[in-house]
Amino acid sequence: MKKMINGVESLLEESLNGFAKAHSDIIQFNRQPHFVSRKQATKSGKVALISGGGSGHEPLHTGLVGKGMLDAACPGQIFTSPTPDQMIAAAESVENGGGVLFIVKNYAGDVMNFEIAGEMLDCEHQTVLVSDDVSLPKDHSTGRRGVAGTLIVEKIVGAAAEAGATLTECKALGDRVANATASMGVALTSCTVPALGIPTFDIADNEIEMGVGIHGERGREPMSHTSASDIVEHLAKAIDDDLKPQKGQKALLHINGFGATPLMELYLMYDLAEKYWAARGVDVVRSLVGNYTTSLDMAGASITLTLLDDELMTLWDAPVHTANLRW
């Protein structure tokens, strides 16, 4: 294992220190317990959006704290859920009279700890659960995993909260976007968790892992490495079969890199995926390409499709200013 670190134990704090210094105009870093929050005060009565999860997926979630998106993010250790005390401290810090909306990826540890935190909060709160990974069946024992579609939920709900939507409205909107979003990923290599020091799973040079999770979990099946066209067709078909978009449907297409895939390849995937849905009459009117929900040093990518209407497009287009998403 080759990593630019001083030690496994200090990695997260040192990284967050650097992140806070680099973006000191946008965010502030609370060290005990760890959370990142917006530096600028928000309007009284604004719903506070809080998300979080294990580190190793940067820029999700810390890089999405700022105007028009999250009010706070709670980073756990690498691929490990943040603790309830982080969530409680973050909520108490950013709650501003409008209540708190937790946006949670569907992983057992995240769900459990956010529920515990919610039970201990005095303010009004709601939760949006994101489970957009169609590589798992809907009736899977723990439900589908929350992956790159989480960013889409955070952006659209963040815009609504910034515009003055109530907690009930933000919760309903978040559920609506989550239900209109589907994702699936593929890995060309495994990732290496520093504390482990070896790849999370073994994969042959001529294999890919179809339907992989963002923590290096095995996917649907290992497959022989093939062309980008075949890979995109496989991913897009699974998404299309799940969402069943109609001809004329407007959509947002997000190609997400897992950390070690060049942008050249991600844009190639975007071209292929856009052609796939254009041939089926789906109008891809919004796009996002890049490394946003990563898995440390994994080579691979995911495709996310979100079905849009005019309201969702307006909210997606609304101004946002975070470390890693801004317009």
Given for the second form:
Number of protein chains: 2
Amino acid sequence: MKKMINGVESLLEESLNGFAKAHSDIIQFNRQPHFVSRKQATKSGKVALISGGGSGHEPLHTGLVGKGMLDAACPGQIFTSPTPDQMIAAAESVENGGGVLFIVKNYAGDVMNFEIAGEMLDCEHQTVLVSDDVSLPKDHSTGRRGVAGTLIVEKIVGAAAEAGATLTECKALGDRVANATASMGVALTSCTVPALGIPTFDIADNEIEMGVGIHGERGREPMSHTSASDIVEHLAKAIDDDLKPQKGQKALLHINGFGATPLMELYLMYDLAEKYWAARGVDVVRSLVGNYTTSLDMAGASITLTLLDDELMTLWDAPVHTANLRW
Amino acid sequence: MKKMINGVESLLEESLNGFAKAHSDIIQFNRQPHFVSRKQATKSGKVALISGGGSGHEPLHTGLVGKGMLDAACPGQIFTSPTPDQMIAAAESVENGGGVLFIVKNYAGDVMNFEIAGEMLDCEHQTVLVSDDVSLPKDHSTGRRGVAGTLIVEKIVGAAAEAGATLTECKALGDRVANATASMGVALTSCTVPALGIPTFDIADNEIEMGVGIHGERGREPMSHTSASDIVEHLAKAIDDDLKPQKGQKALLHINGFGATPLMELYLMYDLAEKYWAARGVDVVRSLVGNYTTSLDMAGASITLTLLDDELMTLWDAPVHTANLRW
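To test you: the structure above is the form predicted on its own. What is the structure of the form predicted in complex with another copy of the chain?
Zooming out: every chain and molecule, the one shown earlier first.
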């Protein structure tokens, strides 16, 4: 294993120290317990948006804390849920009279720990669960996994909260965006978790893992490595079958790299995916291309489509100022 | 070789098509010959900034075209200089009465082709050559290579041009920033150029390549893989020896990922490098951490330090609106 680290134990802390220093104009880092929160005070009564999850997906979620998006993020150890004390401390720090909305990716550990935190919180709170990964069936025993669509939920609800939406409105909006969003990913290589030191799964030189999760969970099926056109068609079809967009539907198309796939290839995927939906009468009016919900050093990428209406588009376009997403 | 492509021949064109579609609000893509330019007209008399170079370093340079930065970028094939017809066509398209400033990374092919283009241009023009890689000695036969410091030059001169600086002023400023900037990188793995299909260089599992170039040129020396602290110390010392900053000097610290190194590790490097200079009385007041001058799928990173004065800091802070750099 070749990593730019000093040791498995200190990696997260040292990384967060660097993050906190590099972005001290936007965020502050609470060391005990770990959470990142906005530097600037928010308007009284604003709903506080909190997310979190295992580390190793950066910039998700710490890089998305700031004006127009999250109020706080709780990073767990790599691919490990944060603990309830982190969420409680973050909530107590950023709650500002409008209540707290947790935005949670659907993984058993995350769901449980955010639930425990919620039960122990004194303030009003709600949870939006994101489960956008269509590689698993809708009736899967633990539900579908939350993947790159989470960023879309955080951005859109973040804009609404900034504009004064109530907790009930933010919760309803988050559920609506989550339901209008579907994702699927493919891995060309495995990632290597530092504590393990070897690749999470084996993959042959001529194979790819279709429907992989963002922790290197094996996917729907291994497939022979094929052209980008075939891969994009496969991913896009699964998403399209799930969302069933009508002709004339406006959409946001997000190509998300898992970490080790060059931007050149992500833009090529964007070209192909945009054509796929254009041929079906879907109008891709907004885009996001880059490494946002990563899986350490995995090569591969996911496609996310969110069906937009005018309200969602306006909220997507609203200003955002975080460490790693800005406009 | 596992790449998300349809074929080696079509990769660049398909990728640029996707880039152009995803960012059609900011840039336009000229297909024959290839160049990317700003969508919105600039103020009459503004100096036009043009850069370019081989592809495979994205977001450099195409992702840096837009308000406050480049007026146009000319992408060559992967790791291959663009040709003079691209630069001439770009210059004729974006020249707006203020003359043209070429910002060129110091590689023989790039230098030659920008020179030929300059000779064939009718309008006033100047060139800023960036050669910030301190892994080569100052008196190296072809000079030092231009690497991640190029972005810093483009950002700062871009802000000045936007604010109305003349061609002579932009040229002098560019030279000044280039001289105040030094970089050095390390590779943990090689990149794989699609047309070649195999890694550019061999590197043992327990070795790293210190002083590597952004095309996978072998570096100053192979070293045993060691801790991030040792690696950062090694890189930072070479930069510090070159720039010789005084105590109290303000600086911009840029940690640049080569493509496959997780953001977590880049922020960890930022923490260590900031500490290195803090211990020497250098005040790191600005930061940029992420994958900006990449080398396809290479794992590794470079450190860049730019010595700042108040003018350079103000220009660095000025608004920028490109596909891949915004504030």
